[in-house]
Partner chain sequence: MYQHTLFGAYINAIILLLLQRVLLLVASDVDALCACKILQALFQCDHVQYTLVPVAGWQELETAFLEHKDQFKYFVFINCGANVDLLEILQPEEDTFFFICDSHRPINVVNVYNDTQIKLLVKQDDDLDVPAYDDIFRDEEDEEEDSEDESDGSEPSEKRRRFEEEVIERTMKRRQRREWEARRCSAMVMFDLAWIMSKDLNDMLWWAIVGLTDQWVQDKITQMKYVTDIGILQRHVSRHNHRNEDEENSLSIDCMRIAFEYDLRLALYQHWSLYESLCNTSYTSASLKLWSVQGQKRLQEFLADMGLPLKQVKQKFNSMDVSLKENLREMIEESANKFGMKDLRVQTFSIHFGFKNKFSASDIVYATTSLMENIEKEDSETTNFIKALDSLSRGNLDKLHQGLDLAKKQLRAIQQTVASCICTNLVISQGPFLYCSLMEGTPDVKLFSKPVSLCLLSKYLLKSFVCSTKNKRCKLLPLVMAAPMDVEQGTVIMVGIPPEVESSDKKNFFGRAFEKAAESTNSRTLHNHFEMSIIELKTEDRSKFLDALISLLS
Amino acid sequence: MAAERGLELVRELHRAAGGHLPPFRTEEMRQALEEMRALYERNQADVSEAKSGRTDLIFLIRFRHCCLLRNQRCLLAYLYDRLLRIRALRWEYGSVLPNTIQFHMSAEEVEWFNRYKKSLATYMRSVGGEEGLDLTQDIKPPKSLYIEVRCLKDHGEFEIDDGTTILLKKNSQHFLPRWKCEQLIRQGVLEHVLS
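How about the structure of this chain only, in the form predicted on its own?
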């Protein structure tokens, strides 16, 4: 059936659970674009004939045009949804994405992510006075200013605001300011110990 390639890309994204980013389907995108080009060329040829008096081709031309529009909407929805997921990954993982996620991104998506993180960093530096304001710190409102955390892997020295340096070794537990360790929790270095 016509215009199924673009719809299959959208279905694949819909099946990906919880904002997971599936691999970018370059070949399927190319095939959908080739299908659109072929439909457009056939329409152009039939439009020339329809102008010369063949009115029986009008319905076929309209059908192909609808297929073109459907494929276009599907491809744009696929690309837009992927960008929304990549933008959400910036807030979840910070400015450096894990290699497993970057592997699933196209070169253009990596470039878009880099421009987005630079734009976000510029904005955060422009608000909040001299030091700026890190908008990625408190994703959820904190219930307390300090939390107990357990180190999941060796991370090395970690300095907090008062100048105290803490050695983050695997399985060590610490009582730290929430805003200083939230990024490390998202990166998987620390875990919040719930009592």
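Think of the rigid core as the biggest set of C-alphas that the two forms share within 1.5 Å after superposition. In this text the structure is predicted, and so the values were computed from the model without any measurement. Numbering follows the first chain given and starts at 1. What changes on going to the form predicted together with its partner chain:
- Relative to the superposed rigid core, residue 185 undergoes a CA displacement of at least 2 Å between the two forms.
- After superposing the rigid core, the C-alpha of residue 50 moves by less than 2 Å between the two forms.
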The other form holds:
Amino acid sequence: MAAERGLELVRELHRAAGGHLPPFRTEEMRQALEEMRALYERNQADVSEAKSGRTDLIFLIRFRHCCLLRNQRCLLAYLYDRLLRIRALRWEYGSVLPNTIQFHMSAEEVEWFNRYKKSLATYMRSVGGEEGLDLTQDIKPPKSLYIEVRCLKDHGEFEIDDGTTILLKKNSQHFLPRWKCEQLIRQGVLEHVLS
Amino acid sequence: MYQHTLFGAYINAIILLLLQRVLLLVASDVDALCACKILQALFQCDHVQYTLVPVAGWQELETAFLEHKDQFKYFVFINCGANVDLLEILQPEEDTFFFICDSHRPINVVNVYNDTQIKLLVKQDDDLDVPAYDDIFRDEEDEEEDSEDESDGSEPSEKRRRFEEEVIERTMKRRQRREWEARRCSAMVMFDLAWIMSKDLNDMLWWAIVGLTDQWVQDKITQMKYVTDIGILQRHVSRHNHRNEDEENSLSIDCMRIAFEYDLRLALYQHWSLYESLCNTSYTSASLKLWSVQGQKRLQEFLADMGLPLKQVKQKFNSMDVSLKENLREMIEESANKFGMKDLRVQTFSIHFGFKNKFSASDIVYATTSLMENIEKEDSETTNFIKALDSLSRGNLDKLHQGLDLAKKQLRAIQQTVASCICTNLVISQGPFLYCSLMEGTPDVKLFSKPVSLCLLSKYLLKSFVCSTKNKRCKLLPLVMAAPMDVEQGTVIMVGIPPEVESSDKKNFFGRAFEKAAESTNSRTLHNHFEMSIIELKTEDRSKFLDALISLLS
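Could you please show the structure of the form predicted together with its partner chain, as a counterpart to the form predicted on its own just displayed?
Time for the whole complex; same chain goes first.
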């Protein structure tokens, strides 16, 4: 009753460290909301009773009100933290999220993500002249324009935005512009070689 | 034809005008690795996008070419591709360019005379007997004219036939004449390139030194050429490393510096004990005949002559008494002269960075070779190639130390195998050459299924054999060595090396001999290696192949 389910949700997010997005707990959410509704209804009933004379119910009403507020706080924290993590995913993975992550998002979160993507894209287009500026590249200042990468597994042919295809065979080394390789480095196909 | 100084201009053109990418196909030997490192550094300096694909033989070369030919127009071959007609084998498009930097000789004449697609990176002042273009390619027209004239004339048919046959024979001989010239190591060619473009660094100089030392360790160049090239490199070394002499402006101890040394010829002696190094270096082991009991006694005498106590000599070199190490080189040289080893000291270079890290060029060569031919982990060849390439960078000291340990094992294995071969008389004279075959159960025989290790073993074996035999004729014979390569597939790897003669020019004719013998006996051979004198063949065909070889060479 005292917002235990809400607390469970918050604890789960707290345990999932490092920006990882656990699945959306629809069931627990529904139960917490159910709890809030039950508390609210009982409070409604008790308020009308208290108005008509029974002043000893005021403490109970106050207590239930605090529970309601606590529930609200827990649930809002849960939802907001998830949104922050989803926003960070856009900056880490790019505009297409891997399927595993998309499974963990609720429909509303997906909708929110799409709208965030759109507004980010509009902003990026507006900055930086004609072609726009891709802010998600080079989050840290790069040491060099081109990097040497080594292919860790056979990935086959890889086509980049400007049309060039690269054949990625195991143990071949390539010297490419940084922006072409970053995505593959994150996926673990290429390895940055420091010499 | 020759595009040496213009290579730099080509690369500039590639980046600025065409923004094309380049494919590097690199063979698997230390010289190629060093040349590749230098070229990579140059490309990175100029932001030329490239892809590096290691190739171990002709099949891998062709596969890599086929896979990549749609994406690349510029190909650079390092230590591969010069000795065959590349255009015929690879059938490239009209607008592809090949740049070949190969130290293998002979160079195929077609590669030399192709003006459009093939560019050879060769130093122009190397002595070259390129047969004149007209000599080779004009005979065809002449022959046609001659035969036409004669068909008009009223000469008897026999005479005409004989004349035509003569002309045909002459043309074939001329076409087969290839170029023999002194090998220039590819790493030095690349360093020259860097120097001409004013982009040379101390690192690149060190790689050039390692490349040259690799050719010397594998006995591919004459002593004269080695000394000349050392002289050339010494000038570069003093240019890059002169700041050490000046007390005020000397560099920090952590900076990399190269120093010229007139060092001992003992393999890995600074990372091993002196005793082990004396036992496992081919020069000392062969001169002292360490496979026999007498030889062991001579070694003890040698050490006693120098006044080095056995206990000191058998511990790690770095832990030897400083008083003994001080004049070690001169002491050893003096004693060595008494025992018939006149060339125990050799001109070489060493590298220092930090307090602990001092390596001589031959150390790096042995370490890198054993990393590249590492059989311990059963990784693919390309993984070993990448490890060896990494070990050449100064940041990867752990890989270098791993390589040194593997090299020690390899040298020990080679010495033990040589000792057992000589003691059990496994080296037999077949007439025109000596032959030795390793049996399957021999310890460490897996180590010798790799080409470079087998070549090293063969050279050491030949040296030791020449010192051990009393037969004057046998001392001048070349050696053919065979070792089991893959037990499941029943293949054998065979290597031919030239005779151990003082004035030899290290030219190896076994390539052509192997080809001809294989053709005449229909043996199932695979001439996959870039070095023509190394082949693989099926165990069943071995005896008939050898018979054919004997009859061919006698």
